[in-house]
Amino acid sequence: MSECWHILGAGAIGGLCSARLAAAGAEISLICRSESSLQQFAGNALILREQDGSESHWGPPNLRLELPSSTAPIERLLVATKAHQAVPALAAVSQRLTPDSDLLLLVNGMGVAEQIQQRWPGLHLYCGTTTEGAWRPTAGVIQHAGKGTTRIGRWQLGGPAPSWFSHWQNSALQASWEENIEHVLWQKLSINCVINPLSALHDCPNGGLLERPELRRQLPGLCREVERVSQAAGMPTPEEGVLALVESVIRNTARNISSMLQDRRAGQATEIDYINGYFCQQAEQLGIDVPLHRALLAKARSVLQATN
């Protein structure tokens, strides 16, 4: 079996995973969406800058750059795009997939896996989430901003880890295998649907949600609604409660700028529909009224779309 990973998404997380997997011995083909984006990589190499200032350069033969139009078949594909870009990006390379292709989806929010499963039902679909911190100062350069953990599992089917998971275990991504990845993704959604829109709307780092009284007062009601929907959906909730979990994450990431706020500041489309939109959709399907989240979603859509 080939040890090659194709990676869709040459941004911060896609680039970080490319370098970490290459260091673990996998062959990497990083798919750039256009010729112009490919040309932005100096010398066709990816540069990873560590927190201590050291650098590693990744190019052929360990890491190759290619376009979606390449004809090489794809056996294992990591999708690390923005949530709203995942399906169009996958469609651009779908002709290269085989009946045995494995796809690992590593995006923020939820709802994309269902879209992929419906459109490409034959794919072996896996999902993951990571707390690794990274950003891209320039094209082709990835700055590692903080160590985290990466959790991966097979979507809806569970089961033991496939053989390719060894690439992740042997990397510096601190990867663990999850029998029920849906529960893991839901917990992350529960946190993000509170922190992300509030921080983006009020243009503040995560810590501002506890420091500013008018924002801190909104947290208990939003978290109670999350608990009600989680219970109705059969999703586990933390023993200490969602509010305690959210406040703990805020304290531990006080200086962090949420991905939604980063997108707002950059004038880019946010993942609001795959975070808050998905949560409110699930609540409606379960017959749970979430007026606070519906109001937050409406305001976020109005303000964030106006800034794109």
Second form
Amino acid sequence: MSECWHILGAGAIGGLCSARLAAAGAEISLICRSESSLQQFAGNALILREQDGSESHWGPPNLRLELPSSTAPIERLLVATKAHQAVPALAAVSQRLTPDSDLLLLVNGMGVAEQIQQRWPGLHLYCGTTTEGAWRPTAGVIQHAGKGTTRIGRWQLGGPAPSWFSHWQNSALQASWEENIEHVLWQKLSINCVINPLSALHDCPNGGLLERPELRRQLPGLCREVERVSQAAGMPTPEEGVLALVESVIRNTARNISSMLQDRRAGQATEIDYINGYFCQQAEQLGIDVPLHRALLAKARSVLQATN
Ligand code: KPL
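Switching forms now, from the form predicted on its own to the form predicted in complex with ligand KPL, please provide the structure.
Okay, now the whole complex, with that chain kicking things off.
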């Protein structure tokens, strides 16, 4: 296989996908935001550290670093930035897209796909979500922290997988093709809009939400609101109920620091607007009152913005 992927987002997930796709034989162009972020890659190579301590180095010819201002046309683009960075990052390379470009959006939360579709209506838009665990100890180094699955589908159109999906299947990313990616993204959002703001506000690993009685008490009400909005939106709800699903994710990720808490601790902007903001907006459009989520969003916005 020799196929090219451009990748926007040199963070943990963008870096992990770059290394995994390069290992599967794809040619990767990792787009760095600026000259100074490009310079941070020692020897122009990306280093992937596996959980067993082994390391692989990815540089030319398999993986090249470039700037948005480079002129090569982009045929296939993976956007793996923070949700709020996706549209500005895409704008910086939009002159390099062609009428046939495919774009795969792999960001947390929801709402970015709609923004992209509105601004670049001709793009072939795909969305995905991953449960791979990775973090970036320093620029240019990715630490793999846990194996997960990656689910991908065509945004709003469904249909069969394009030929490039084989790059993902041939990689170690355990990718599956989804006929209805909106349902998958909504289910992820249902989980994130409960776990992420509570853990970020109370500065605790996910497990703390079951261990601390004052936090555990909040779960049933929040999950009931998620269930009501999901039903009104025509989204499937898990058979076991949203509360049981959220509790099982909390147990399975008990030691995780949620992405929102990681952002808070790093003093970075969080994805609250694309997780809880999107959820409350959907509820409002559907005429469902969600007082617990509205209060949680207001609290999270005021507290988390202070650290942004
Ligand atoms: O997706 C997550 C996140 O942190 O964003 C969960 C499932 C809550 C795991 O930490």
